[in-house]
Structure formats: structure tokens, C-alpha cells
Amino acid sequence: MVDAGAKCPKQRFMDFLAGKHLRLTSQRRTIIDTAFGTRRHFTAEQLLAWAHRRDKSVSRATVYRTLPLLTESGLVREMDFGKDYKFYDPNYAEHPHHNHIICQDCDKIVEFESEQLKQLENQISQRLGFSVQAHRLQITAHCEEFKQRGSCKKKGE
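Show me this one chain by itself, in the form predicted in complex with another copy of the chain.
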């Protein structure tokens, strides 16, 4: 079993828990369902709000205690977009190598993958004496709409 895509993220995380002899509680189940039930990036506070809506027994402490497990499993990645709070990206479970373009004007975020980019990064790293473990590329940019109209509809959302 090498194909990471063979099981759904939720199942893979449950396997991760089992592998560490950690228990699958109803709160954790709710948090997992919530985290992998969206493609959106979320903050700790948002995850709490969403999970709490599904199950009132999910507390802030448990969310904060589960988040490190999610990132440790590699299925969710902690992201810093220069805001005051951290975002968590659940899409690494299915797209382990994706990158982000952030529109500076409307904060729209587009995810993309590039085999060519990955190879170039590997090549450069090798030349420098490193073997790549993970990439993290963020491009800050102005989007088409901004270029054409000088602003974005989404601005301020």
C-alpha cells in the first residue's frame, strides 16, 4: 500500500491515530469530518465554530489539541499568509505538492500544481547538497480583474 490516494483523507487520519494508539473519540470524529469536509482553508477558531455547530461537545481545547495531530499526519498543512492568524489547508491530503497564488487585492487564493516547478526545485536543491522533503511556494500577485479594473469585486470579503 503505497498509493496515498487509495483511501480518503478521513480514513487515512484514522489509520494515523490507530498507528499511534490514539483513540477515536466522537469529538475527534467531528473535527475530522469538519476539516476534511471542506476544501477551504480554515483557522483554529473557524474549525472550532464549524465543529461546534455539528456537535456542541467539541471544545476549543480539543480543537487545539487535535490540530497538531492533523499537521503531524501530513494531511493538513499549517499556512502563514501574512495574516495575524494561521490557516490550515486540508488539501494537502489529496494534493501533497500544490502551491498558492494569493491576490493581494482581494485575497483570492488559487492552488496549482506544476511538475516542472517541482523538478526544478529538486534540481536546485540537489546542486546545493540537499534532498528535498517538502516544498512551500506562495506567490503574491494581482489578479486579472484587478489588472483590468484596478480593483477586485471580492475586495473586503
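Following the display of the form predicted in complex with another copy of the chain, present the structure of the form predicted alone.
No partner chains or extra molecules come along with it, only the chain itself.
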């Protein structure tokens, strides 16, 4: 028997769909291939545009119905950065303990891990009588390019 942890996130999601008795349509397969084929964080509209490039039949409704399933599966994380839209993190399944710096000017998202932060969260949790199960750190900032030039080439990407 194959260990579920050894399967790629895409296969784990397809197994999740099968467990819920949901069909794997060609549109849904394109959305899954697109979502797990990038390391970039994306919005629903970006996912729709990228998937639509692969298959013109992919509909907005199917993207918006599939995103809650992706997050329910635990393989993609929905992130709220205080915008009018959510971002989705396709790297969550393989790296659940990473953090984010988000540029308020261009929406650039940079992932990072820090052993010092991990040690600090463990120290604080232990001191207060808790055991860390998960954490979420989001730092909001202005990128240096915007600060230096007054604009950023990442804006609108």
C-alpha cells in the first residue's frame, strides 16, 4: 500500500474528490493541473485565466466551485491579506510551516521559513502551556522597488 504522504498533492486531491464521490471532469482536471502546476500564489481570477489558456471550456463557475474543495482538502490554503479577493497558496501541502511577506503596493508574495521563529513559537507555546499545531505569520510591507522608484514592475502581474 502506498503512503498517502508519498503521493503528490495533485494525486492526493484526486483521491479526495473520489472519496467525496465527485466526478473528475476535464474542466476540473485542467483546474487541478493548473493549481498544482505553479508555485505562485493566485487569486480565483488568475486561476481562471491560467486554466482558460489550457482549456477554453473551463468556466468561472467550475473554478469557484473547485476552490473550496481545494481548501477543504487541506492541500491549498486560502489566505486573506485584507484585499477584496483571497489568495490561494498551492505550496501549503508540501511546506505547511512557511510564512509570507506581502507587498501592499504590488501584491508580490514572498514565502520564507525561519528556524528562529520556529524556536520562538515553541518557547512561547510551552511557557503558556500549549503545543503548537499550526501557525500563520503574514507580514505586510512595501517593496524596495516601489519605495525607490515610486512604481513596481510586479504591479498587475
